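First, one chain by itself in structure tokens, the form predicted alone.
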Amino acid sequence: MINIIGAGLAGLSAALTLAENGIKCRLISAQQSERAQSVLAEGGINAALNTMGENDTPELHFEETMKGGCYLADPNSVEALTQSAPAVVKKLAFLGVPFNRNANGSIMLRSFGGQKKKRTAFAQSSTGKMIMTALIDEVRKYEAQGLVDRFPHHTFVRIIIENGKCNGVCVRDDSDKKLYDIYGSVIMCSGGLNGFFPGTTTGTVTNSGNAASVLFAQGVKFANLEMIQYHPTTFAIPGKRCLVSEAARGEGGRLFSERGGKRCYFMEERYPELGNLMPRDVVSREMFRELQSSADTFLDMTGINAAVWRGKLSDLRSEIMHYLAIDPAKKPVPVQPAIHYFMGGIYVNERQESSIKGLYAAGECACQYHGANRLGGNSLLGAICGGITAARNVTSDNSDVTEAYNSSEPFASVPSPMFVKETGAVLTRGLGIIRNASELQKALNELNAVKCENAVELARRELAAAMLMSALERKESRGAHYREDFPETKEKYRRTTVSVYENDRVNISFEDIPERRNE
């Protein structure tokens, strides 16, 4: 039986694919799917459906995804992603996702950053929630048939490695704290590293990053950990940052800075072709510079007409009014960049296989499709396609052994809130929008001085160190990684940054990106 860790979009897609092929799986998660990170996605999902009469194609989607990621992604994986995208979105529509529609009934598409064609299918500004709802309902049908066995409220502890192969997973039942060894191949769908940056990300506050840390400590290779995407338009709410979807700019929202009562629409002035829809790394850097020069930054959505607010952005408007008591249709909203997405993660190939045999990964926990910068609308697509691909390639040994026990398992411990806060503050200082060797080395020294009280804290510290060391070793600027001491993009660094924990130390190396086979 296959064990899937995480019940968000990637996990559900993997489970559905396996079940449709008559293969049994366990869907293991700390929370129910309804509370997964995927529910928070707002703007849409990319696919070259060409319903807007712009002559869009999957090849153009491929080219803009590669360009947006600064050519750091595996082109064969990206080609599979963009070629399969239209069929994925059509299937979602078949399953009941209420995508906005054109007058002729075709799926409506909107503009998103880094793309010259309207390519993003959407369901108002709650696309993630709508897709998750449809997949949850579909997977429940297979639960009723016994093909999907749900294990909610179970926390990942570690993978079981025997003779260099992943043969199962150890999990903790959060109700009685009992540990279980569950055998079979494993697909990790555990989300990004939001928990490493408490209070400064748009991600769910329950996404701890502990699973990734333990995998790293167990010798699983990670890649491109320096590539952390800042979303340009967020505002603070208790415990995290709230996202103002890129969809707002796709529908006509305009960024401006204000100094001395004078407005400057800086993106339109500096980037006349795409303006406010430049890739997120570019927009975030420009906003950072405006903020550094003591200018406040705002998103002006007052020019969006009433029909668009009603039909496409009503959820976003309600959210802003709820948290800020500002009606964005009538008044600009103050916004700042914040950490939003982790392009780096578990190093997988185009089959979603990790460096450990029997262990697969999909979704934001895996480093796969996005290179140095993710295009908006590609995250939902990547999670779905990654889950499908992993499920198609995972090998099953038909093991159905489950062993329950109580133990002093070291990875069953948890980090203290003080440890998480202290290391998070160090990482936030070192891995900002604009970086340099001095600040990165200072952060690394501070991190290494933090005391660890248990195995999970040590694992988190070493993975955090790998992030900083990866940023130090990449002596160039590319996508989300901007070094003011190395502002140029260098061809010799168009390689994957690989991090591995071995012999009680973090090692960083670079590996070549595969050539595109079908070019």
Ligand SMILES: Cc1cc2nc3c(=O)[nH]c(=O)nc-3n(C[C@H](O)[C@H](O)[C@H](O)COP(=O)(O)OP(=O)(O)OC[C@H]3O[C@@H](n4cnc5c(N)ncnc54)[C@H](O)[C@@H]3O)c2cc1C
Given for the second form:
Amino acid sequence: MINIIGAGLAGLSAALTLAENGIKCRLISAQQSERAQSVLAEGGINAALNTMGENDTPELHFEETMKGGCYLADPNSVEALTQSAPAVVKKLAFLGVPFNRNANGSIMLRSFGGQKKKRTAFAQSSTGKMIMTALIDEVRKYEAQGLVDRFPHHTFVRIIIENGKCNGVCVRDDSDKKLYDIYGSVIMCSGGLNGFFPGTTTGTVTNSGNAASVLFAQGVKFANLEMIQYHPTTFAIPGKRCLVSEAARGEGGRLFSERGGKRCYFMEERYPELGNLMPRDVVSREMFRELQSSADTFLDMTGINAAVWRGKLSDLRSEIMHYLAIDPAKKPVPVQPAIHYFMGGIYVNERQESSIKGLYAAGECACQYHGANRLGGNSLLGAICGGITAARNVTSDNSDVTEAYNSSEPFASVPSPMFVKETGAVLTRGLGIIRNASELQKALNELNAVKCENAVELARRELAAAMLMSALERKESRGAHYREDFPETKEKYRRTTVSVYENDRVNISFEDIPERRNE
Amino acid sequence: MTITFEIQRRKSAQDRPYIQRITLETEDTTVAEALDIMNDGELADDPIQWECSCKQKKCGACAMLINGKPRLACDARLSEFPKGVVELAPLKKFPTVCDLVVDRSMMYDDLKTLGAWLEDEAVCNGTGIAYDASRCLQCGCCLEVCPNFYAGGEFFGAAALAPASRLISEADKTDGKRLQTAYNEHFYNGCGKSLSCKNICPAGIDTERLLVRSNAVAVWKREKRK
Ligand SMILES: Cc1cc2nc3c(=O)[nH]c(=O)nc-3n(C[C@H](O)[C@H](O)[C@H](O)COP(=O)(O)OP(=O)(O)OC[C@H]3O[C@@H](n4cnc5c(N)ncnc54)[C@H](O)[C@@H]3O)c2cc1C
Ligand code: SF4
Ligand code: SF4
Ligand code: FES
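What would the structure be for the form predicted together with this ligand, given that what you showed me was the form predicted alone?
Every component of the complex follows; first up is the chain already shown.
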């Protein structure tokens, strides 16, 4: 029996892989799969399917993923990711994901940032939702066979560590608040750290960051926590930021800034080759500079033709019209960068195993594949592949006992909304698009002054401190981490930032990245 | 603006429901945001329990009765209520867990009973039905207004029509038969075609189109079988 925490794309992928191999699992999640952040993904999923006559190959996909990530990802993991991508997308089509198709029936691909070939498979601008629906149905088949046992509305409390090994997980039934110890190996698929930045990311509130905090406090290693992706094109809606998918630029959208009525298409001017489709770290930084020099920034989608709006971006158009009362086919849309994705997370090796035996992690909660900057379309792929890899490597045993108890469990507490807001504001100040030592140090001091009322608040504060300390220690600029006091990229920092909590302290160190094996 | 919220509260299914009245001074925002503001402020010691995830009407978590109508709280603007009164209550066709949280597990049980999955490779038919149907949020708003749906019945409502339509449109012949039989038994035979579901669906799913297409396939395939 295997315990999967989280039922987004990574969790479903792990459950499906186990079930297909006849291995039983429990799929435990705070909310049903339909509510997972994965359903929000719009633009698409990358695979070198080479259906557009551009001579694309998995090797090129590998190179661009490594380059986009500024060579901070494990090349062997990226190799596995990019090699398996075409088969993954074909399997999704097999399961009925309604990908847009070429006239000859092959899967159509669109352009996405940081990639010179068309490589992103998509279903209009609701790719995540389409993939999730198909996987939910497929997993249901195995639920009916008793191979997947779902526990929705159950929240992670902590892992059970015995003799240095993870032997299970404690969860809370959110309906009756009872706690359960559930034995067996654990695969964490609990999504990104959005909850550390309340109200200011494009993600869901379900991904509170509590699970990650507790794991950190329990001694699980984390990696590259300073690598936080700002998406260049978002706008504010009540309680969060709404994404304008990169697909808009992939299909011809152009960024410009406006100062005193004068337009400047700054990306096209400064980066003639990839222009608006430079990797996100670069675009967000340029946007930030424009905004700082008191210009307004806009996405001009008026050049996109009617057929593309209808066939490829219809949901995006109606969303923008709904929230901003602007028809993007007729008028430019005001956009600004906002936090969108966490490249860092639970430290895992090539087999998706964490620093604690018996504990695996996949999807956005893990640090895998994306290095210092994720390419759009690689995270849906990464969630699926990570789930598959974890499921293939995890060992199943027969210890499927679950016991109920009602003891006073420190990690069953939750942080107060005030605490979350206060620490979130501090992190936002320290971990902006452009960082420096004094701001980071100031944020760290402010953070340490925030009072903690319970064990989860304390755990959360320590993980937040680890984010700031990772950013302080990386005295260079690379990908999403830009230090104005150290603007250069330095070879000696082409290493993984590792954060551990031991002896009541956060420790930051750097670890070498594995060499690419010769096949 | 000043909005008075009248919120149906209940500690657990065993407790008696009561109405809590709270007046909020705020700029125009969504009901979802207003709930957060109240919970973080005045109600911090006894926050209203409700489900929320995406805050952009894409996940179905926050479905509740808003002035008697099943809606998504993150898609209801305060300015829509000129009288300044907003009544919030849990969906009524599902058992209440607490406050505005209901137990929607019956929807998932129904889909299991229906056999809502594919046994074989999907047929890519290019009709767009799979795309439209896949957009279903499993929010349950349609069941709330459906005159024919009740918990524990054999008729599963539009929340099952949507997934079934995707699967029927993509299934090959043999698998299609299995799905049609289930569709007829758990949807077609019980649906009165009043289309209340179409008007309420927050995802804008055209249940009428799904119904017409799925019926056509189901009936057509039945005829071929004869
Ligand atoms: C608006 C938006 C658009 C995007 N577009 C794209 C795109 O076009 N292409 C692309 O590749 N990527 C895209 N991404 C990124 C991508 O969607 C995510 O990285 C990916 O879906 C993450 O999947 P996951 O399974 O790791 O996590 P999630 O889908 O976030 O799932 C997390 C799961 O964990 C559960 N959970 C969380 N906390 C707990 C807890 N404490 N206890 C129990 N369960 C818990 C949740 O209920 C959920 O089931 C986009 C992201 C956003 C926000
Ligand atoms: S058409 Fe009427 S009876 Fe049929 S599912 Fe919709 S609301 Fe229910
Ligand atoms: S059909 Fe519409 S109303 Fe019914 S569950 Fe699906 S999204 Fe909700
Ligand atoms: S919170 Fe997702 S639909 Fe309202």
